[in-house]
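Here you get one chain, nothing else, as structure tokens; it is the form predicted on its own.
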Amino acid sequence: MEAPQDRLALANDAPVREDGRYVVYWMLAQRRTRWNFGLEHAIARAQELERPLVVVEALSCSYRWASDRHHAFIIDGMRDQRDALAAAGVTYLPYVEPAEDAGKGLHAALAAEACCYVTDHWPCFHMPMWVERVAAEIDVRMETVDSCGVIPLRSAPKGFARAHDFRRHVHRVAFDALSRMPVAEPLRGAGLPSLDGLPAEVTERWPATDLDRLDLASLPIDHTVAPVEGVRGGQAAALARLGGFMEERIGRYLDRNQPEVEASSGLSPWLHYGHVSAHEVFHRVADHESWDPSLIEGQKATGKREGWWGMSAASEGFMDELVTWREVCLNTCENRPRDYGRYESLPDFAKKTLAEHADDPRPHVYTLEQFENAETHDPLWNAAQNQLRREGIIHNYLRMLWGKKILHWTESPQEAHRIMVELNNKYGLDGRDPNSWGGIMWVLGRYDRAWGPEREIFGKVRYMTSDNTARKVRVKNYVARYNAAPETPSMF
């Protein structure tokens, strides 16, 4: 089926080439073959035109913070795509750029024999710029498809400053959005004709990367940020993680703030790279609850955090994180494309109060390098930073403390913002994601209100301390685990 109209947009005004050889799906942000409106729409176009489908998935080496960690995670997913598309008889072109700008011209060459181009809409980082650039240089129609979240991005009339207001919007539109979910397995039964080969220029200049023999050390990326040991990217790993959450942890989700309790889904890296769909996650929770959208049809939009979905308390808590908090960050990026992550885009109250306290004496001042190497006086903060460096994540609750203490221990709030961005995006497997940007900006006052009493350095921005955190949640084992020297393999 074609994508719903509120998820579909034209990226250029070029025509469809009726006599083209194939339809192209540029798999840009939704890197999976399941529950993917973009892939589903591309298949529908290919069926309509009775042409083969070509899926191209490229990986640049020149994006900021490109490293072995991010590349390895994405390439794991590319292997999954290769296998799934081969099984469906769809031509797949995986291309890992071997040198800066080596991929320049690839899309124009593919488009030269294409009927049309379909790609993903993603409102963050370099994606919009790349889509705009390619749309301008190709000579066939490019359509973009929003498969970002459960709620269509364009359903919101504006950006929302508070999660409560966005939650009310979710309540207003959720039934309609859930009435048109993507197909779980769009490749099954697609019945597309096979392709007798890509254009010669493409195969000569941009041959498919051998994903099994690729050596990351040969690429011009940051080799100091290693892949996370024992963590694999891709659709298969995402589904395994989702299955483990549904079978073992969702019932204790309300304990997710406890660092020593396995309760969170841990899905953010796979959601970030598009290896799993928010729709599929939603579907699995709904199935677990024996829930269907008829239970919310006609229900009043209250904006309440609890009770609206009609699920168990644990599942309601998870839904609020998956739909409200994740998608309010997508909403901000969609409606503030130029400054969603800039310090200047903070709410007026936050900028005003932080400016008023900019000259307050700091109890400690650390450099980027000291923060990066976990060299502060605070064992709990150091443990959180060590987890980020080793595992590419920080426990959800401690991630908030991690950011608040950077604000507390830097020379200015602007410097705190810079350091949070650098560390999060360099090491975090979900760095550069709308949710990541939203978390950083929340530390500085976004999606929040003025708090009292007014404090030094923070002013009216929400305050957190390690001591108070340690009283609220159990951290002793967490601190011991992540402040211990990592084990090294024996030589004997």
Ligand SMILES: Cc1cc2nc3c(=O)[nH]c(=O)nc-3n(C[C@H](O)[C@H](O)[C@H](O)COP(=O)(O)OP(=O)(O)OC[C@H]3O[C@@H](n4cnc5c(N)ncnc54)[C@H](O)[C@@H]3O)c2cc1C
Second form
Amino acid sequence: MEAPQDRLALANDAPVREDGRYVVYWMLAQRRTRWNFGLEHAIARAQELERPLVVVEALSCSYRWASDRHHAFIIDGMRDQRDALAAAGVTYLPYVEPAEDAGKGLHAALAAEACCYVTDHWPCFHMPMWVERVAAEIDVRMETVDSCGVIPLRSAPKGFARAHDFRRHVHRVAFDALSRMPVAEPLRGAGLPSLDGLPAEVTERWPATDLDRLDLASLPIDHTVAPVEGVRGGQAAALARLGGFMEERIGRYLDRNQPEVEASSGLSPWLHYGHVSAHEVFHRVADHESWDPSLIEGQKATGKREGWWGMSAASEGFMDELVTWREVCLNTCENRPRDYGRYESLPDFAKKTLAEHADDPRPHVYTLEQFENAETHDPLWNAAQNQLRREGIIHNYLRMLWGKKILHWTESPQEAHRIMVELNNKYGLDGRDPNSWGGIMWVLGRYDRAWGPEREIFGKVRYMTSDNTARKVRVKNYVARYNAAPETPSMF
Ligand SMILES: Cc1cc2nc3c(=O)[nH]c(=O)nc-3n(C[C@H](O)[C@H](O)[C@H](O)COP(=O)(O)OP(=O)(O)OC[C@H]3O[C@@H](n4cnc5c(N)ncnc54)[C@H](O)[C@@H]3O)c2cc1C
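Please give the corresponding structure for the form predicted together with the named molecule, as opposed to the form predicted on its own shown earlier.
Complete assembly follows, chain above in first position.
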């Protein structure tokens, strides 16, 4: 089926080449073959034009923070795509760039024999720039499809200052949005003709990468950030994790702030790389709750956090993170494309109060290197940083503390912002996501209100301390585990 109109956009005004040989889906942000409006739309175009489909999935080596960790995770996913598309008889071109700029020209060459191009809309990091560039370079029509979240990005043509206001918007549009979900398995029964070879220029200059033999060491990326041991990327691993969450953990989700209880989904890296869709996650929770959209039809948009969906308290808590918090961050990127990640985009109250306290003496001041190497005086902070370095993730509650203490222990809030961005995106498997900037900017006051009493350094920005955290949640084992030698197995 064609993508819903409010998820579809034209990226250029080039024509469809009616006598082209195939339709291309450039799998850019939604790196999966399930629950994917973009892939579904490309299949619909191929069916309409009675042409084969080519799926191209490329991996650049020159984006900021490219490392063995991020590459290994994405390449796991590419193997899953290769197998799923081969089983469906669809041509797949996986291309891992071997040297900087080696991929330049690939899309123009592929488009030269194509009817049209379809790709993903993703409002963050380099993706909008890449899409704009390729759309201008190719001589056939390119359409973009928003498969980012449960709520179409265009349903809210403004940025939201508070999660409460965005939640009310979610309540307003959820029924419509959930009544049109992507197809679970769009390749099944697609009935597309097969392709008789890619253009010679493409196969000669950009041959499909042999994903099983690729040596990461040969690529010009950061080899100091190693893949996370025992963690695989890709849709198969994502589904296994989602299954484990639904069977064992969702019922105790309200305990998710406890670092020593495994209660959250752990899905953020797979959601970030598009290896699993928010729609599919939503669908699994709805199934678990025997819930369907008719239960919210005509319901008043209250913006209330609890009791609106009509699910159990644990599932409602999870929905609030998956839909409200995840998608308010997407919404900010969509509506502030130029500055969503910049310090200057903070709310006025936060910039004002942090400026008023810029000269307050700091109890400790650490450099980027000291933070990076977990060399602060605080064992809880060091444990969180060690978890990030080792596992590519920090437990959610401690991630908040991690950020707040960077603000406390740097010489300026602008420097704290720089250090958070650097460490989060370098080591986090879910880094460089709208949530990355959402979380970092939340530390500095975004989506939040002014808090009293006014404090040193933080001013009216919400304050957190390790001592308070240790009083509220159990952290003893967490601190011991992540400050011990790396051989200690992960808690999660
Ligand atoms: C300083 C800081 C940096 C952060 N950096 C990132 C990041 O790089 N990438 C990232 O995905 N999240 C980030 N977050 C948000 C949050 O910490 C993670 O999304 C969450 O811990 C992921 O764990 P989970 O998948 O088990 O979440 P679950 O609790 O299982 O929630 C399910 C999904 O909902 C979304 N979600 C959950 N909590 C939040 C939240 N507070 N804000 C926005 N979305 C949320 C995520 O997509 C998550 O995978 C950051 C938060 C802070 C305070």
